[in-house]
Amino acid sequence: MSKIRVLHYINQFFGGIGGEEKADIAPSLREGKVGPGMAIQGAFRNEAEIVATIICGDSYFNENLEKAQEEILQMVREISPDLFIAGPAFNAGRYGVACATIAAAVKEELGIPAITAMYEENPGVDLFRKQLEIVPTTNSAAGMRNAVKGLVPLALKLARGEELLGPEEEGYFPKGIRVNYFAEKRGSERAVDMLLKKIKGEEFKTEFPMPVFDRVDPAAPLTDLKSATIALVTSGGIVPKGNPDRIEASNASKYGAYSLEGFVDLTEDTHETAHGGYDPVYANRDADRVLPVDVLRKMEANGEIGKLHEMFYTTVGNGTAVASAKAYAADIGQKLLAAGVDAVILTST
């Protein structure tokens, strides 16, 4: 029996080309296995073979989404594999979104079985879990061995066209699909059993897990707005003209801190947005539409607020990993507290 032909997608880092300084490289096709493909090939044994590897920079893919997708799909057409594997991406946000986006496109547009793997907080999971089998990994490449161990059996099953069992049995993120089946006990009995276990403090498993949301207690209201220092923070990507810190248009790996000293108004000559995923024309014409410096300067001049904080903090919310966003928020929060800021206006796109 012939081996399953596999096409593998990885980013510039795992392709051995470079780090962030090479994140803008266009897709390229290499013969055989590269980087993590070595481990995947080892796990395949004699059942499958990685015939080629596509390498693409994370920034290139996310900032040129349609173009990059079509370039890669053309490469997939040329190779015509039996199976497409992307990643694993672990907790790399831009990489995860790229892996899931292109795997979903290969599956839906070309009809080729496709799969990827990443950490549960990678934005690629929430964006594509309903369209794609995504295998859980740890948050870093230190978990590569276990990632491959979970990825390969499921990938082979997809390539063979075998029926998949549920996410628990097969080891992929739940896709929100509920299936009818005949249980040994009727629902009322199972519910009472679970309730009794819960009352006794015993371990039990719900048949309908509920989503878990962060709940943040609101801060106390300001007592004196006229003496308060107000800061501006945005996930709308407003940056000085030219984006000096190269904040990415999607899956931002950093935030920026910039001075407002001397600015009473933001203009297209001084500021722009780095944010992808929405039409930037109006934000670029007048960044005050996203970061209302002009209004707050008027309020400051009229004595309605004490003062506008001298710095503003900015990042891009488009596809940015939850873990990254939390880290930025904690860091920015500490800086604002140290500066004696009383309140923050947080804006988006």
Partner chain sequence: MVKEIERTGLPVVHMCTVVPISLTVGANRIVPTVAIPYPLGNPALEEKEEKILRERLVRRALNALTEPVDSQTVFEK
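Just so we're clear, the structure is a prediction, and the values are computed from it rather than from any experiment. Positions refer to the first chain, counted from 1. Definition used throughout: the rigid core is the maximal C-alpha set that superposes within 1.5 Å between two forms. What changes on going to the form predicted in complex with its partner chain:
With the core held fixed, the Cα of residue 39 is displaced between the two forms by less than 2 Å. With the core held fixed between the two forms, residue 227 has its Cα displaced by at least 2 Å. Residue displacement note: residue 108 has its CA displaced by under 2 Å between the two forms (rigid core superposed).
Alternative state: the form predicted in complex with its partner chain, after the form predicted alone:
No partners, no molecules, just the chain.
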């Protein structure tokens, strides 16, 4: 059998084009393997070959979802590979969303086997786990070796059209599909076994994990904007100049609460962003682009809103664990409630 022809998708960073300042580059096609493609090619041995690599900026993809997909699908049609691999994206949010989105599109629109890999908290997982196989990785590129080790055998199986076993056996995120099989013991027996284990305090495994629906019902709307106190919260990392509490550029260990008293306009002399993972130039030059204090002050003066809350709350969303963000926000919510705030504008970058 001839070698499986593989097309690889990576972002501007792994493509060696540049960091955040290059995140808005449009997709381009390179011959052969680039960056992490080396490790993947190594694991393929002689069974498959990366014939080309698509490199696309993360911001470009996410800000132009439809256009970027169309452009990339066109490149995929030209190359017409046997297999499409995107990433691994680890815990890079925009990269993960790009990898999963494009892999799902390649699979669904072109019928080409496609796969990607990323960290479990990457938003790309929840967006597309039902549509394609996503291989779990650690949260940073330090885990590249293991990521490739998990990704490659599964990718080859997909390309050969072999039947996949369950997510646990093969190592991908559960897709929520149930498959019929013949069990050795009938259901009642298995249930009693499970119950006995549970009573003994032994480890047991349910055959039907309950889905976790973590939704919050929409809160009631404001009845009178003119008398409402509006608070600003951001995950875009806007902080007073100098970042007094040293909120980390990624995986933030805290949130900040800062006064807006006396500020009618945020400027490069008063505020900046602590956020890594996106190009900070624009927010540093004018933080109103992330935290719209200038506009809300004007509306406050015009009587369009009652009041802009005197404190704003901020953290850095970049690579921050979901559990941390949850805890910060629960805390912030209680403080806003106690301060008599009526509604919240939360901005994200």
